[in-house]
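One chain is shown next in structure tokens, namely the form predicted on its own.
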Amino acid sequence: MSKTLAPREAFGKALVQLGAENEDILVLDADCSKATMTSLFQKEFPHRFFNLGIAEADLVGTGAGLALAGKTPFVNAYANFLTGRAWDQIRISVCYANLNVKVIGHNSGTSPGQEGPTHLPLEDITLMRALPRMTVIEPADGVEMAKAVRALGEHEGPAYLRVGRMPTPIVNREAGRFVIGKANVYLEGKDASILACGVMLSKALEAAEELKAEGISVDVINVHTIKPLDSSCILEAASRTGAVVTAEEHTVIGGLGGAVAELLAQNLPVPVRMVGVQDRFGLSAKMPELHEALGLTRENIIKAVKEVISAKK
């Protein structure tokens, strides 16, 4: 996991390459375009990217009237205003509607961490899970995004993806595919179980290693799409380790934590414990400095999976 990409990288040069494949791709950005590096695709199809402004309303608003028609519109913004300012036009126009609109959340979590708690969309997957409809992304690194794009490219229907904004840790294959829905199990382990999504994935990964020289044996599993839950792979898991941790660089209140924690309650109750964002707003810092101060942190992680382990004896 020495390497490291952007995910916003990722995510540029692979909707080039869909463009490339599909003159139906349109880009649609709220005057963000090189920090959200749709300004690749400007460069090479300029007749299909639009600069709305500052506008996110407008932004989805005009997706909608442009999947009307038949086309695939990817709509860039940062994810706080996004899917803050225009979620009654997601909600309605996108979601209700039921149209083939890409909704991009860019600089997720703490990405842009030094830019202030406002900035922070540490809310975002709560606020799209919510919408009926819609399915809900956050790849693990920039090799899993550039395969999410492109598996948006071929999804119908709404769908919301995050994309961070600084480079982290590399933990995917160039090879295999990636499914919407389908989560991934990295490790298989017999005292508990470790979900956990986006650059948290590295973390659990971490976190495993350290257990394992403990003598502890965990699962850890990316699930990558927070909607729809991979509900099967999830319970099979937690009914073999019968305990539970998430991991997510998002609140845990309707995150993947509480995804996760809704599943097993009315499916298969286990002791179940949540590192994340715990009810609060950021503060401006660095991205690391961000994770310490909000628990996102591998120490925290094997904290909650020894937790976990003793509720369920």
Contents of the next structure:
Amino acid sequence: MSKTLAPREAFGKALVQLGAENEDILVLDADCSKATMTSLFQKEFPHRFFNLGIAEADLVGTGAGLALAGKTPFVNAYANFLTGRAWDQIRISVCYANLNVKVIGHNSGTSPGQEGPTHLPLEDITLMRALPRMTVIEPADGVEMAKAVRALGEHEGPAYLRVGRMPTPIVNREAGRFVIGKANVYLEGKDASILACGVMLSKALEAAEELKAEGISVDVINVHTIKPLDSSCILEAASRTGAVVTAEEHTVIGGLGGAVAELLAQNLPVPVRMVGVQDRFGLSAKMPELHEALGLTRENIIKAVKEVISAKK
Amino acid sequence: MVQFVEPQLHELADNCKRMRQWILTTTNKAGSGHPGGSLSAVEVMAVLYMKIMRVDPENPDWDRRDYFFLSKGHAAPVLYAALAERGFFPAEELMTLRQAGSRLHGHPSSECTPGVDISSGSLGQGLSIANGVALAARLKGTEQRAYVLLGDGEIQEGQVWEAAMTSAHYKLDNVCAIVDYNRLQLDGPVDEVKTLGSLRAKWEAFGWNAIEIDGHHLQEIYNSFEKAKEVKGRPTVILAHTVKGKGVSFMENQVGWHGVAPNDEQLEIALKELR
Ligand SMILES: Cc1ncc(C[n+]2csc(CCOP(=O)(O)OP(=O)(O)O)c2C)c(N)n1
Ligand SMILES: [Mg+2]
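And the form predicted together with the partner chain, for comparison with the form predicted on its own?
The complete assembly is shown below, putting the previous chain first.
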């Protein structure tokens, strides 16, 4: 698992490919095109790229107008400012209007690192998940990012895609299929199920290996689509293992952890532990240090697995 | 109006030079940060903190203080340097910029940094807060003033213009906004990304008193703040024409130096150039 790729780089390139195949794809950015790498699209298709400046609300509204007129706009900005500042525009002008706007939240999770608490998007999934009609996707790595962009090109309706800035381990197989709303089972086990998204999938896989050495066998499932949640896959796993751990680079309140807990509490109450950000702001530090400080670690996944296993006894 | 006599100007020029050194060395040490928009605001920040604002470094929360809001929060290094120059914390602490456990976050945090009145970094929010404290000062009957530094790219945010209407409507003459008019933002020149048109006419149309100055000229900066205090019944905006990356030849007017720290070699060259 030594190879890494920046999700944003995979995103930028995949967007160019999509643009080459579909003339209706337009790209909008809010003065972050170098960081989001939509600059690649701008270079290739200057007339289908619009920079709205530092104006996230205007960005989303303009995207809604373009979609109303039949285009497929991808609107890009930093995840926190986009989903935070323009939430009402996303809610009313995109979701309620049921328009085909792809909302792309960049610099996600801890990937802005030293920029500090104001810049770490740790609540965006919750904000987007709460909206009716919204699809929410966080690919596990750069390889899956490219597949997700392709899938979004064919998808109709509002969608949110979370894109990280820093290179992360590649865990996805090129050939593996990506279907929006269908989780991918990476490992099948007996004792507990780990459900992960984004960069936490690689840590879940590492945790599974360590647990195996201790005689504990776990599922590792890539829940790249947080909404709509693949409830049949998750319920099947939970009924098989009877214990669930979620792992995400995001607050557990209303994120993947929250979504899974909502599903299980109503359908199949089994012990659940959530590895993720625990109701707090971040700090200024490089990404690996942030993972330590916020508890987004392999060790915490292992600990949580052991806890859920003993809780079911 | 006070005219600076030579020694005072010398002092201020020394403040500015040290602040530039700190901006460069601390971002270099951190390996990230925003030197361009910090360097463009050095003179404005030096005059504000050393000559204009009534603040007490011994008591940062003094309830009669003047307020300052760094709405363009990415220029945190210049704010931290100004606070250290004014004595809010020891200058050595500046070197902890952006490190885990430091009080000096990548963007200003009122949670942990003495002298920082509000956390910022999400562009567009500062002027509304300035209006809030200015209204409170009026209610309390105090002489407090609220200063807010805006980026010229930042003012593309709609909230800035919502706030601009609020200041004018409530005749907040104790609000003074400064636009760091360096003509560059993140993706390129402001005029290419999304033009501001006639900036002065825009502010005036919103009911503001506008003053245009050379934002690196200490005397002009000082005079503009003094004039702003005399204007009654209207807020004042100071359009400070500046150079992004000012003071370091290879950074000046270069959009590439918006959010990249100098490496060791670049730092050495840059420090030698400072005057
Ligand atoms: C709401 C929001 N959107 C986007 C950003 C990302 N960003 C940080 S600085 C910047 C450019 C700022 O340009 P300007 O205001 O001109 O600042 P200066 O030139 O003085 O550095 C951008 C887009 C942000 N910090 N906040
Ligand atoms: Mg600027």
